[in-house]
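The chain that follows stands alone, in the form predicted on its own, written as structure tokens.
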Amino acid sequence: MYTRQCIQAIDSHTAGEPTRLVTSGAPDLGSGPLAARLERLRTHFDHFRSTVVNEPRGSDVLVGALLCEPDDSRCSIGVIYFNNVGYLGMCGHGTIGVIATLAYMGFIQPGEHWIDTPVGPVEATLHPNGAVTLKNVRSYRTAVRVPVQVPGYGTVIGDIAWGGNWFFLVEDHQEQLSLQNTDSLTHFTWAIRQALESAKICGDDGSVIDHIELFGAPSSPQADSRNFVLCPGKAYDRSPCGTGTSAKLACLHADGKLQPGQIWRQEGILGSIFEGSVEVRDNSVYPSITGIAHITAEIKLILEPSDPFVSGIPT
């Protein structure tokens, strides 16, 4: 005898880029600051990610969402985010596919909504066409046009900044921006991440920069640029990256290039569009991005203690 267990989930893409919200059968990670549950998750429940996210019920592309109750006060719902390998400190086209879902299923309204993360409070706004302005957190960059040598390609220059995540964004290449160029894109920026990680160059505090970001000429002429987002799994984002566009921003505006309130349109490898814009507060910046999130499904994830595989295949 053996009993079964359930994982109930919603699907949403969000231009392109898919998001699963888990709203019931999650483990209990207590109380306190979200850093310190993402921790406590990481560290005694991290079959519960890749049950979620990875094969034979998700894929590399996957990112995990986590309803959790908020810690700070400011906030109505507390989110943490996993994908294939391990742990998000925010997510940006999550976090506009969170805000579809709860208004999918009828927890919020059109208005501003204040959601805790592992990195800090974040504001989104649902608009009353369905689009989403994520408020994201303080973003800046650290180092400017660093070195890094990566084997079969010399040496590539790029930009270290924060968005959220840790980004290492690069203009000067020789790459294709295009769907049919994945593969090549792909094994350019993985030799890129590899070259950093040997080389011991980080993001603050030791980090590890875990997303490279490509840039280029739209191939719409309502954007303003064209990037492609390797992301920790080595799965590149599908969509325009909330958290690698909040980066680009932040580069944008030190370099006088972007002007607070200012629009910028940020193409991904599908074509789809964030637009984006920052704010200076006390001589920080703080990017808002706005896109669509689609709902795609409502399931159940059935755990069966004889599967092989019910912990999810590893990656």
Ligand code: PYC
Contents of the next structure:
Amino acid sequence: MYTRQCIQAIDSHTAGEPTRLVTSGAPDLGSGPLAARLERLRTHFDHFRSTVVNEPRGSDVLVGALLCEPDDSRCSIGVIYFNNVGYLGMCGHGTIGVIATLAYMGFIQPGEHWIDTPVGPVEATLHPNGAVTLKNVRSYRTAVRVPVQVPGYGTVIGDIAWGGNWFFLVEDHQEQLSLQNTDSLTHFTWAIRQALESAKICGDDGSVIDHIELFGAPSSPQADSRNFVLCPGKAYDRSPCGTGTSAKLACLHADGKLQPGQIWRQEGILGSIFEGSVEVRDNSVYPSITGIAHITAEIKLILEPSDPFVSGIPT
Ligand code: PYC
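Given the form predicted on its own above, what does the protein look like in the form predicted in complex with pyrrole-2-carboxylate (PYC)?
And the full complex, kicking off with our chain again.
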């Protein structure tokens, strides 16, 4: 028999980067740590990820957020993030979007909220004006000025850092960080990513460095720096990237260029800004990122069994 299924979600964007929070219609992932539930989602229900974020219902830019019961007792909610090609450990713009969405739904009030994620609990503060401050997971740099041979570009030098995802952070390059130049920026950063993989240059435990971040001068006098961030599925982050800004803050602190509590304003490729700072506890760096999200849609995704693209178009 012919049965339609539906998935309900609320869309938002944070500094231009979209998040789709799934509120119902997700598969049952059972209980236990979020990292284990992410593996269950990846192994048994990857079609769900593709259905929610890929075309024809989504796009390469969209980040999905699956609302779950938390495992860590400090947390009131749990979230698993995913995109057009796979899963994210953490997502900064996504967390800001999730908190703004839960406030829109009337589930939370201004104040502090703990969120369980596959890479550990994070704290988010919803401010009375709607802005959200994310206190991210421990962020750190594992290698400084690593050279990689990039075909067509020569030697590119970057730092390797963790901000909830793995980043290769490049200061020295010839690219113009402008919206008109995103094709060239995408080509360059994708070539870096492939060169890192070919050279087996990795994050901890052999993790793939799947985010590439370029820096340049900001266009706003209020900002300290501008970035361009290539995400794992070849889309670029429209926001300044919360985990990428966290990785940057960890590098700045390690270089003695950012003291605890000092504000760093990171501008993204659209000119939107995240405000960041670090806290140091037990010799470890914990970044805070503040941004604003806006709700864009309440949606019901319809899944018809006869639809040849019911599980999305893989990218
Ligand atoms: O804001 O952390 C972030 C993020 C990661 C990928 C896209 N946005």
